[in-house]
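The chain below stands alone and is given in structure tokens; this is the form predicted alone.
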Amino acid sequence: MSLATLVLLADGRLPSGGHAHSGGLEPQIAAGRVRDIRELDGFLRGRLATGGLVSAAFAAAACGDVGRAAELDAGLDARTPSPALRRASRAQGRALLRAGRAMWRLASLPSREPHQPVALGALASAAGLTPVEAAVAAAHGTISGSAGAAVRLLGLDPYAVHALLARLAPECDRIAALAARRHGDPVDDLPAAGAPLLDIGAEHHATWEVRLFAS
């Protein structure tokens, strides 16, 4: 294992394009549903819990087996019912690709744009990684790019906005530990928890004519 490794790959500022992206908190903000600081934390809590889980399981798969992108990445359209969350999330995982491409040498994938997860999990195989750590990269990278956002879009205290991340890192931990059990497992019985505000919110979100992030 290389910490310096996973560090790099979780790190917020790697040109992959999530810095343009609230992880669906924007249009939560605008229907009111998340105001403060405590607000976010159940918004954060509930983004591990759903997406978090659903992504850090798809990374660690895609991890132990890069050979299974396309099945993957078929399990992850069928898991993401907003049109709106599906181009977000193979526009980042382009982008994570050309990153990613720039520092290792990767395994050649089926499309050019897979999902988020599948291609990160890809980098961390071709980084040397092990499915638990590309899980704790994607369970990561579910709230911080969202905390980041929040900063921006409430402007909270930077301070505070970090020390709830600080609280969430068991939890994070966790998440990634329970998804990595189940790399192995066939693509229909890795999670499938949902989110269906998000969702809703995401389709709301891509018909506005202003907006501060792309998703």
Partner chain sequence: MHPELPHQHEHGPGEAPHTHPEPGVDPHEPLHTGARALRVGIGGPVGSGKTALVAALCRALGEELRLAVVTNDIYTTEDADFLLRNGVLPAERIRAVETGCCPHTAIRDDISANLDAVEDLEAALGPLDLVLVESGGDNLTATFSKGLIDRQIFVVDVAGGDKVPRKGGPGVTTADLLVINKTDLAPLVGADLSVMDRDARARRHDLPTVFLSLAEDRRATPVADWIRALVATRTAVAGA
Contents of the next structure:
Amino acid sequence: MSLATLVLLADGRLPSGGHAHSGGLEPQIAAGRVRDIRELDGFLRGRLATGGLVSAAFAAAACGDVGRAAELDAGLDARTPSPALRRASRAQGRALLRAGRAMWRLASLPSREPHQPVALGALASAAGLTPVEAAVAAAHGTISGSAGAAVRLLGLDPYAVHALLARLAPECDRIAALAARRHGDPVDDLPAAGAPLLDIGAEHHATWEVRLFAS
Amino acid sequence: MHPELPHQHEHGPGEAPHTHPEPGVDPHEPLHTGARALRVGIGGPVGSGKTALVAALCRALGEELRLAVVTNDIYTTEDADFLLRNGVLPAERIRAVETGCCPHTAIRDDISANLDAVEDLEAALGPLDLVLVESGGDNLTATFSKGLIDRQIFVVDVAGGDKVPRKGGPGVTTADLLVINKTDLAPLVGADLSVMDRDARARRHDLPTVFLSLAEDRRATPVADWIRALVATRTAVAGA
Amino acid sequence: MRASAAVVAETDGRGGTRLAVLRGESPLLPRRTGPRSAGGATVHLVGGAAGPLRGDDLRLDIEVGPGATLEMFSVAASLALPGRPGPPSRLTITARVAAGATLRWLPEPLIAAAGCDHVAVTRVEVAAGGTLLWRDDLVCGRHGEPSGAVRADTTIRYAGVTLHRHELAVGPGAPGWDGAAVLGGGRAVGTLVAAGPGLPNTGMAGLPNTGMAGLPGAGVAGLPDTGVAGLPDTGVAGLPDTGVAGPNAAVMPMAGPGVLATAVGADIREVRAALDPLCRRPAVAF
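Form predicted alone already given; the form predicted in complex with its partner chain follows:
Time for the whole complex; same chain goes first.
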């Protein structure tokens, strides 16, 4: 285990395509549901408890046993009804693998475009990290990307946004620990927390002619 | 990077010692000679004519080279739509990349989406000779990563003020080709092309600069010729 | 209170469906309704008591045999209530749908009354060639009251592969459930899953399904016998183009052989407006 390696993997500057994704925030801003820090707080808490938990569990599971990549990938398909979100997740998984191949010796995966949490788990494994560390990186990633998008889209005070992220850090750890404890479970038993508005928003967003973020 | 080459002349007193490349010798690392296409990045400030240049290059080169285009826009498909409307390239040869408010990030700091787009084009269309990667309009500091492109063109325009070359910035200073566009507007905006030429030479030393009016030269002839030479060099090296 | 109910539908050998088993205990009382002459059987669940209350453990098992068609409704919304301190109330529904069989599960909503603590577990197994339409609506609190706690845990498998795996938690103890990622202040949410032959399988690449859209004849003609005629019009032929069914709803081709529609609303009427048109009976009676 290496804390510096974990920080490297969780760093938003990792060139893995994340900067172009708002984590579902852009459509909710357009729908008028997120206008200020308080509403961003509600968005991030819901995202962390749903997609964050699922991503963390699947990243931890893939880190624990990269040989399960194919079944984990199918498990994420079954948890992602929105085709737009499946595309976004696979695009980010592909980008993550590209970065990971340059950084570590990755195990070969059954798909060149796996879901993002599966790719993240594979990178964490190759980097010598543990499942709970993979889960922390995944949980953190689900909120930090959206938080960055909020600064860009709403012009929110970046200090206020980072203060919010600091408040959410313990919740991020809790979710990651919860996810990592279940990393060896059968795929159907892994967390499946869904977020209806993220699905609906992603489908609407995909039809827009003008959008700033890929998802 | 720049190979040490023998001097062609004596330096005058007070002149800083420097080297000059051999005329006709490309001062850069050799071009990539693998199976993939030559990748040329086209960047520059908003409204300088990047998309119009891409359209002109498609007109000029579309018949002779296997060509595709990746656009990076603030508004997803705006530039790709322009190319489609102008009918310069079929839709399957154009990919648009979303940049999350930050076009320079997508061409420099995190190039993954652009690399995916280039690879997808090559996978879908078979071998290509040339991929043009157009940046979203950004500022004078926006340059392409060498991990994404082989050569880059920076486009500024006369209407942006004749001080732009003097101000420099990474785009003006380091681009492999500087294009000063909209020369037809110079009299209207009071821009002095000779000043721009002088400043560009001072900033760019031996890197080439071309003046262009896409309103008059709809095939961007000097830029198209520059690209033709690159493709020819690369093909010759690859075949050697 | 512990209660269980079972419904087993089989083909009667004459093109119709008979109910080989139809039993229950209060508050889960299934009753056959509708005309017997039709090809399929219709069953309504009749609530025999208040609840579920905290501590209740209810179970409903549904089985639809090869070639049979079963449509299930409930006469009224079910209301999850607090009751005495104790473990959460729990309703477990299992359903098995055989090849060539159709199950349409279209109950009234579950209402999470303030203070309730309820777990709804759904496990559906559809054999290859079976057809399913599965609807779940949830209302977060009665009028003007805060929502109770409900956790829904749903697995739908098709041809031995998990097609849909979904959990939804609302009310106290569910972080961010009323934030803009989950329900965004909406108090009602509905989900409709349609699975079976003739529905799009967009495959791993997530590419939009265009296969059916270009074949107007095939798209509609194949569907009446699948029992999901509401979706074909929108879900197969038209919807992959847009994917949206109103400002707070979407119809989505899943990765496997199915379509999922979901809607969020300020109240259940908005959810019904989005999802009910997708649940209409097929034009040709089954």
